[in-house]
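We begin with a single chain expressed as structure tokens, specifically the form predicted on its own.
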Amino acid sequence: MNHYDLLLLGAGHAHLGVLRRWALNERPPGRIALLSPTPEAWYSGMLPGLLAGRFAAADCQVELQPLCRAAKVELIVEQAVGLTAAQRRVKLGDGRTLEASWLSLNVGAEVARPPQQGEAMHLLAVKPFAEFLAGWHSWQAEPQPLAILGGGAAGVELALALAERVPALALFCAEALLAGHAAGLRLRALGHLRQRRVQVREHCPISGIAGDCLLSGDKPVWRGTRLLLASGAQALPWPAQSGLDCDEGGFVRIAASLQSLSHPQIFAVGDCASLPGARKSGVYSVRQAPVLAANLNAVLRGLPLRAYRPQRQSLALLATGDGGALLGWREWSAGGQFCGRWKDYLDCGFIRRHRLSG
């Protein structure tokens, strides 16, 4: 039987908190379900310190499958490729199609890619983390010099971790280094890319990628054969594609419900959702879960919804790859190994409260 209560899509930081919750209390009634493309949920704040190894992989992720039995929900490992709004029927990688009454989607998003012009360079996206994982296990094998191509915190942290294990590394942002940060924050990463000799090449932008070369503009401004991508955030092509109304970017459109603006019973949350105020980040996410499990609960009982207001500020903990971490709130900054021990102190954290056994 493929027809579902409620089916969650996708391992992201929001259901995980869902099942926790579940675990720990009475889930709702119904038949219910996880579909996952892998059998584990990575954490994505720990990578840049899995790179510079200071973790295992085992210590960066959650296995899904005694959180899902904990939580009495059914886990199915496969990848969602399509999705029919109106009818909630999801199709899977293996040509199998599920149905529900009710869906969630915590699916997150690509890494934005350049355009590319022949196959002299080699792109390596940060997600998926198994994949990235893999590419990058490969690439040290045999250390060229790298380019990362965002200037968030992701290229930062990246930067920084993996600064030491290449010949030569260059950062390419579209905008400033850490736009919209506080300016002590960015002072001080710039700080620490430059004392690990991080060429950083600010407003920047990448337009495309000819042979060996990084373009901005029609204008050459590195030369390699490897890129990874820590750039923004690409909506997945399903979503825009099943019915759901979507915004200019093709990320899904919901309401303080964490409800689809279109199709009231599909919820969708992280960094697959659209919403004002919410920002494309983990921490927005895992801020989702309590309300999308109160929402999901609420639906299958026939409870009144509660509203999802996005916090206006959210505190920045960028890992620095010697075990120090720079933190940045509102226009605050510190940094150093309290701030580092700190953010391990919470990563470690997010995972303990994840592994559950049922």
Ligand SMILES: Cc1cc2nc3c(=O)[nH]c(=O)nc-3n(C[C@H](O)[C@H](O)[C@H](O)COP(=O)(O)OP(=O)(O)OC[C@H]3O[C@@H](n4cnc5c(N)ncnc54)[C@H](O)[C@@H]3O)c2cc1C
Given for the second form:
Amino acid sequence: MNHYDLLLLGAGHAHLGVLRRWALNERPPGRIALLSPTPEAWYSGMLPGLLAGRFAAADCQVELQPLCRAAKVELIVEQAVGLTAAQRRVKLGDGRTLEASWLSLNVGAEVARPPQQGEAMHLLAVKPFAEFLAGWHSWQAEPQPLAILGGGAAGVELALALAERVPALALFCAEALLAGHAAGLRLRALGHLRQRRVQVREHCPISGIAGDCLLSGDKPVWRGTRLLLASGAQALPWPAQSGLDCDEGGFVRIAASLQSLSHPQIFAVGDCASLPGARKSGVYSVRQAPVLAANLNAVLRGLPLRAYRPQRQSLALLATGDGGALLGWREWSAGGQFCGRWKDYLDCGFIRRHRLSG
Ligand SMILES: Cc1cc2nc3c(=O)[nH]c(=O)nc-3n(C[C@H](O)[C@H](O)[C@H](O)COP(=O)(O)OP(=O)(O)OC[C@H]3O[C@@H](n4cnc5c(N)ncnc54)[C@H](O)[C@@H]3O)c2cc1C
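Let's see the other form, the form predicted in complex with the ligand, since the form predicted on its own is already up.
Now the full complex is given, and it begins with the chain already shown.
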């Protein structure tokens, strides 16, 4: 039997929230499964703390089997490698095919990679986290100078977590550091990065890699052999090839009900979806969870759907690698150990909330 009433693809933040709600309240009727490449889901907000040695790997993960058991949802540990939207047919990595009356996609995104000539430069993408951590541990056996690509929140947090673990670190930003965040937050982050002797290269988009050189335009801007990729989100290839209406970046266009614009029997949330006003960040995915849980319940019971409205602002809390954090809200910013304790409280609370047993 390979037919499901509902298939949840990916254990992203929103699907974790859906499962938690169904574990605590009544779940919708029918045969439901969650598809995940791994039996645990990583929580990205705690990754910088893990790298800085403040958390163990187990602290930053949600075990999916107990959560699924509590929500009476079948867990399939495999990844999707293809989708035919019209039939809602999902091809799995092991060759199996599953079909569903309703689908929900919360599969996140990949990290963009610059074009590379030669193999002198070793690249490590920050996602998927399990592969990143394995690669990082092998690099740490012999620390060498490192460049990080990505001047957003993830790049800054990683630079601060890793600066003291490598002999030299350069951070490349296509625009200004933390573009789009409060000016005060940016200045505070620059101060911390300078203190840790991180070389910050703003307005320096990396266009390619030639041998052991990073190029900006045609100009060599850094020479070395290790590059960590924390640059913008890039869509997984298969949703755009599935027949789903996608934006120019390959992200699934959705309506306020979180349904695909072209295939309403398919929902999409989090980084893999495209909705005006919703940013690619865990915070937005988490806030989509209650509406997604309600709407999946509604379609399986024939009830009316709710609308999701993205919040206009979100709180930025960036770990500084020493137990502290920087906080940004609109034009306001703060920093220090108390912000770090608050961030830990929120992050550990997320993990705790999703550790349910059936
Ligand atoms: C270092 C770092 C720190 C960050 N810190 C924060 C932060 O503090 N706050 C914040 O808001 N954002 C943060 N982000 C951004 C955040 O990680 C993403 O925006 C967020 O995880 C997106 O959530 P999501 O629900 O879309 O999916 P994700 O959390 O990315 O989860 C996607 C899931 O889908 C699964 N999956 C992938 N491909 C497939 C497939 N083919 N088949 C089945 N399953 C699949 C994955 O295994 C994963 O479990 C950080 C990012 C990084 C890199």
